[in-house]
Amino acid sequence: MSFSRVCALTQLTPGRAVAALVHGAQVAVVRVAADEVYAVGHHDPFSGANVMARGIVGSTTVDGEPVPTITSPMFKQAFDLRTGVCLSDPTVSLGSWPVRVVDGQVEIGPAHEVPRTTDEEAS
């Protein structure tokens, strides 16, 4: 699968995600304040719904690092928007998807880091 368009950055407000689906995955889209472009799964595994690019959009910091987060909206998780791993449970994931800007354009490749349920969700 290649990448796919979709959207323009100017589009992308800073600080805040969109949804989009690609290659049949619903997922959210989230430009940072210094134009890095992030896309991790838009279906919060802890709640079950379809909510993350409602998510708070922020940063903090792990063992010294600066990390980009987005926390759920539903039950106030953090994940890491480099990964899509939950900083608190790092069995649990949103799946990540490659991003490059290419001529202005926003374009998302096919998933590198597969979304990983709770156990509860999975049952």
Contents of the next structure:
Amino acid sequence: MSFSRVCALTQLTPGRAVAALVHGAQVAVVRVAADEVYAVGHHDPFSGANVMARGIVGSTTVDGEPVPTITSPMFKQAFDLRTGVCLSDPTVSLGSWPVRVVDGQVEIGPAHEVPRTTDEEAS
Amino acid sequence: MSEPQHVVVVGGGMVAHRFVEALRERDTDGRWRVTVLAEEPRPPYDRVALTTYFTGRDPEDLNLGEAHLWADPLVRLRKGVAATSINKDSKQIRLSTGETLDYDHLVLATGSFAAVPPVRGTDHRGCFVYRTIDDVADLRGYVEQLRADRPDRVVRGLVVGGGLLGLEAAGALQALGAESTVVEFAPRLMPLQVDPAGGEALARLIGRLGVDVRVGAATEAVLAKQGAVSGVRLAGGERIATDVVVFATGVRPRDELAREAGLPVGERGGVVVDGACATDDPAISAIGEVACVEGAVWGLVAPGYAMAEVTVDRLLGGSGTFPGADASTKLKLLGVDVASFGDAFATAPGALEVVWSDSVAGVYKKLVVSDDAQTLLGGILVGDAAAYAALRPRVGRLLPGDPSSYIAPESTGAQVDSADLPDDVGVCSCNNVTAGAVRAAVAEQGCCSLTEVKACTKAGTSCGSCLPLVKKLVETEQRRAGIEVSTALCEHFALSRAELFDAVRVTGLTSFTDIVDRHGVGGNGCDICKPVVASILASLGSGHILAGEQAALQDTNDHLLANLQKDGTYSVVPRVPGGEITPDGLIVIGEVARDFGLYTKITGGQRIDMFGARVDQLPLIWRRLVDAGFESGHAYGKSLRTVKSCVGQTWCRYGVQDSVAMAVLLELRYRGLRSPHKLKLGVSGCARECAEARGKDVGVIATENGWNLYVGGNGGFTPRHADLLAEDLDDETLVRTIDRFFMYYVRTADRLQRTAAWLADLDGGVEQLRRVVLDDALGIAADLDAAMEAHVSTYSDEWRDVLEDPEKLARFSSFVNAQETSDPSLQYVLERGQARPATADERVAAARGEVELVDSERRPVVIAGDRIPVRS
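In place of the form predicted on its own, output the structure of the form predicted in complex with the partner chain.
Whole complex next, starting from this chain.
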């Protein structure tokens, strides 16, 4: 699978995510700053609902390093936007997708980290 | 395990309550069962707070003891039952019911009775004492009857006795709207607690509040007309006209049971006990005001509590002894602070006095120190007793620095560093809690807040005067243990919400980036600070909550102006002010819900919630609702939710005011007001309270004369009845008072702190709130009024604004690259005629064809081929 175009960079508000469909997967696309865009899973592993793109985007400090985050709007777990990994439970991950901006268009490639949950989940 | 032994407590006052509480806490093996004989027809109550009965508290609010204490199988509380005699030999007591009760141990906690001086005429109608709830209820009833009978003139009251209780009674008379005079035999007020100069300062302060003070005056007779009080005659012949006389001339131990049983009593009464609180008969103890311990009878609650603890300890095989007590007190009488502690009268040889007196400001402070000015011996504080909490524990100890610095103006005693208070120093004298116990609660028992320390140690749970000190101790200890004692909002802001609110208000910044740069510590924010900043900006009237950069700060509910549900869809609640809705309005809501397949439910806030709306459906739904005249109900916001009302006088046979009209007025006034937490109001049309207004942040209850206003109520996890703030307000004053209450709360509360918790934390509580919003004690009323006026005049419906703005509308899409596709994982089960989210089990069962599901369009789910068309 190759990169697919999801929207123009200008369609993304800095500090807010949107949901996109990429080869059947629901992805949350986040523009953090002018040219810093991330894509993680839209599916919230804790609630089982597809809501991550509606979470609050921010930052935290881990081991002295700034980490860009997105927080589930459902039960407020924070995830590392770069990897999709949950900060409070590293066994859980939203999954992450590579992002590039070409000619002002945001393109998303095949997942390089798949979503992980600790518990069996049916959905 | 063997049968528990039986301890019988005669008396149902505060000390009896403490005894039961301590016994049940410490007797973990259930060695004792306890029967409490309470003569009054109610459980033990807080007699110290009796006067608050006049400021509108229910008698039940004074009750002591959590319900579970009295429900304990080893505790039996018998209300309205007295003991009439003791048989020491057979270990039995006879009860007023005629029964006989066996005991293994007997505890006399009968307390005191109010002494009435031997003057003529004390049996006339209109003479009262001030001891029990019934006493104060009778007094209240009598004064209210007089007011009703003679509405044309003010009721006059006179208190005989200018001690602590007398001044309380004078305050009570004033609270009832009566004029009051205090007649004291001694040459000054509170002769047992303050010196002549302190007494003078006190008389001056109380005089300013309209109380006529007569000292050095002996009451000779109560005069009457037709059997009802008309005045008193003083020695020397002067007559003072009055309609009510309250005797507050001291108390006497109720030791008659013990006397009749042949137990020794003290010279001036009181059952003689030793340091273990045991009487002559080892199976009988006496505690509290009825006990004469080491030759003294204590009319204060703290020594009584200590005796209760000692007795419990002895029953459980311990060897505790009464640690002694002192007469230190801190009170607020008629709003005037008075404190007296240690050797207040400088009786120690060579004792020196350091005095600060300002009769203009109405402050008198005196410290008594040893002859080398090194050791604090005692003190008196009148008019400003803020330093009491820090000073009292230091009695008998070295006082670092210049003594005068502790009583200089503006001194709160804060310079007394709590960190160096020795562990054995008592900080809470009511509950006998030492500084060490407070520290241990933090360091060893892991208490992380003042609230937890209070629950754990009981420090500060009685009179509360030590709370500032306990708070400092807790914070110091936390800091020492490396626990961050921080009011910081989150890792991005070192300020508390209230501080940030002020900072933003002053600097006038309107974007998160600017605010975090200027007031924060760096970073891009988080789910805590971003919504707080959004809320502060909204409270300060910075435009639509989704305008510009503010949109990125909002939690999903505020971002999409709807309430997120468990499956990722939203619920929609149009505003129905006061719960009043036309049939046409109902039909519109019904049609919208039906057309979008929404699950409908009536909410507790008297409106209709529609569930199961997808993000992309929200604008379509609101287009219909707004066109029909509905507007956002802000069910998603930390903001005004609803004003619940009963139908009121327009229909109800009992209503005395138009509660629906008032509810609609209030709801339209405060709609959209952003606050630290959600706000709910209730308006009831009569005292039957069908709107459950006292369970709300603001409760308004109609009276014959206007509205009573209650604040700080709460349903939810920790239910709390609202406190009475003001009575019989007209419409205008009611609205102005609520305006100020809300704005004061919005500016100063913590994040997600509801009004109940905010009020509980407010220094000075509801009294202080009253001073701020009614008397403008802080001089901020005009500012609060203007802020609310700005809110009211700039309100516009958030949903109407969104529908008119294509940029805001663009947010309501399912997928940025597939707007016609909605979340395929949304699946529902039809139940009782409506759709609800399918459970995980149902999804599994559906795959096997055992359950039928519908999708978000309420079409049957086809179980094959889960590929989703994607536009690329």
